[in-house]
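Only one chain is included here, represented as structure tokens and corresponding to the form predicted on its own.
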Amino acid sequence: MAEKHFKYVILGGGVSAGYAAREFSKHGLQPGELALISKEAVAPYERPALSKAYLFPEGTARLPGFHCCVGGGGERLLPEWYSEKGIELVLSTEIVKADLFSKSLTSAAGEIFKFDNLIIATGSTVIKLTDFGVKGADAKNIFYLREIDDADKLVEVIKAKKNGKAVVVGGGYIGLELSAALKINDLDVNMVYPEPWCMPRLFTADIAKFYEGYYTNKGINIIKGTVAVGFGSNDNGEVKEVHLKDGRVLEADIVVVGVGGRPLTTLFKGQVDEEKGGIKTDAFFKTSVPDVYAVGDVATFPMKLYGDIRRVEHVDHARKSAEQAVKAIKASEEGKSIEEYDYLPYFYSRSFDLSWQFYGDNVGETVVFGDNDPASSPHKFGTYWVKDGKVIGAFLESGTPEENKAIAKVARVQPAAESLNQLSKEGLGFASKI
């Protein structure tokens, strides 16, 4: 079996991997020191594009346009960039065995990759309805969106089923963004989820009411409080209907499922400490195994701002955690120290002509400000979260760059709120004076 040895190995080909590679190059690399191993066939790219512009009928995003690191305002790292920097880009390669103590990774083809330092950037995999034995869930034209191959297949079927019927299962990020993209492609869209409102992990009922109303006005039919329990197929094995738990049956030419993900940690079970579903790390993303780091979706890390530990699935954290881990590796080599990771949670989404941003923590009492009538234009409104008399979280729809910076500062500084009524009246004015 072929064996190769590298000083540094990044395992994974997503956002974290691309940003880690760039950070290594900033610190200086000798040719052949770094390998990036990915089971995908393309160099790391900005994954959020897949549920947005990649699916639009016109002006669509395509590679090489959104390779890392354009999403963070940097240069595009094309495949040639890696070779120019002396980085070995090992694509279409699935690692099936990891021995962290002997510092070796084994691929499905039997290749062995030895490392001195490893960054685990394996990300998440989608939860599939077939995992739960849902009847008919293996029919053709039932899609999950995680990788560029998934998006390519979905684009093909959107074209083939022009003016057809689509059912989106799930009311989170993927559900909302995919419902919008399918509607923009002139499909008839039903959106189904079991919760009382969309995006319940982040949105309050008041926030969700705006988006549900807006989507309804766009012609998307929202069905809440039930789940898909089975699928019917035609003679070609293509999905033709979705059976709901409440007894309803929806016609469907395309089904897209977005019911969450699982961090890809199976390779490392029993070798590293785990917590809250991820690999436990410190504030430098070091794991319990020397010279092994974990970043992005798979890392459970100390959230300094709130004095607890969390796992965060979002592109912003994927980028920043990767950079922190590389800085920590290089600082360790040089006998230097760096600041602990002090992350401010940040989430965002774009769909139709909407664009929201959220910073901080969504616990405590809430105050809505602005106009959250779905029929209004412009649709600018927001929410503050108040805990122990301090504003600790802020959400804003249709903010300007300056306004978004202002709510980020509020969430970081956590200013005192004299009264909820006053906060509601001041609205964005409160953020702008911090």
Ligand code: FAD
Contents of the next structure:
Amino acid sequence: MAEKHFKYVILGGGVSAGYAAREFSKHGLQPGELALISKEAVAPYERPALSKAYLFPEGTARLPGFHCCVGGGGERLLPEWYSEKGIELVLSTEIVKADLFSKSLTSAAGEIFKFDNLIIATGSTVIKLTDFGVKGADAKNIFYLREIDDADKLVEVIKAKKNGKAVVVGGGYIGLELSAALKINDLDVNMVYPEPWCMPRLFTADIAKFYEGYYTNKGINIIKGTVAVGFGSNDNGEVKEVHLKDGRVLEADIVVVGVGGRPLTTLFKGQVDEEKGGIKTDAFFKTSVPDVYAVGDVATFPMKLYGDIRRVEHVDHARKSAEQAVKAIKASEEGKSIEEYDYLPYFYSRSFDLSWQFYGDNVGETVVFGDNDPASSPHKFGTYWVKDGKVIGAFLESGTPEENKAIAKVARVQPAAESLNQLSKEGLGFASKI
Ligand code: FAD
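If the one shown is the form predicted on its own, what is the structure of the form predicted together with the ligand?
Starting with the chain above, the whole complex follows.
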């Protein structure tokens, strides 16, 4: 069987992979040194677009428009870019076996890829309702969204079920973005989640109140405190009903499920140290195996700012961790050292005409500032998180670039706060002084 050897292999073709390839090229690559292996059929792209403009009826995003690295404000790496740089873009190729010690990867078709240095960038896969044995969860028109093929299937069915009924299972950011996209496509949308409010891992009750109110005003029906326990389908096997634990039955032509992800680490089980569900790395994304790095969603890395280790499933970290790993590889070749990764957590989401950003850590007491009444306009409000007298996290809806920069600075600097009352009164003014 065919065997190829590369100095560097990036395993994965998502966000981290694209940014890693660009970083290698910045440092100077010889043709044939780098291969990027992906099971997707397209060159790396900015995954967040799939739950946003990719699904819009107007102003729709399509490739090649959102190939990496446009999301980070960089150049767009078209498939031709890889060939011009002498990078082997190995697409539609799933790696089914990895032997980290003999430095070898095997594809489903039996091809062997040998490497000197490996960057694991396999990202996450979706958690499926079939994983929990939910009755009828294998019916047609029940969708999950991770890769571009999933998004294409969803686009098709949105067209086919025009003016139909959609149920979104899950109240995280994917659930919120997908509900908005389905509504914009004129579907009748029900959202179902078990928690007392949406995005409970980040949002406070006060933040969630705004989004739930706003969504309700847009005509989205939110059902909280219960879960989907089964699905009914018609003779063609297409989903028609969602059965809720509280006994209610919702009609559905489309169901979209967003109940979380799971890092794709199975290939490396028993070969590399793991922690918190991911592959354990140091501040340079080096794993416990020599010459093997892990970046993006799969990496559990030291969070210098908070003195602990974490895994982060967000695009900003995917980009930055990839760049850090490549810089570390190149520096070690030259006998140099680089600074440790010092990440400030940054998440964002967009739906309808809303757009929020969050920086820092969401622990401690919270205080709201601005007007979080969903009926008011403009929708500008935020929240600070205060721990041990210091502001360590900040959230802002509808911020300008300058305002977002200011809240990022607050989360990085962690200034002392006089009192929650004072913070609430000063609002954004507090951030702009820092
Ligand atoms: P991915 O981008 O998932 O890339 C992994 C790649 O590895 C894929 O190409 C996959 O096919 C490939 N792969 C996996 N296993 C194999 C194998 N065995 N063989 C070959 N190839 C393999 N984050 C935000 O901060 N804000 C957002 O608004 C936001 N929106 C999102 C919307 C959607 C729909 C999704 C799915 C995610 C969103 N995210 C968002 C999260 C963000 O996209 C991820 O954190 C980021 O893509 C992680 O990058 P990654 O390179 O680690 O993984």
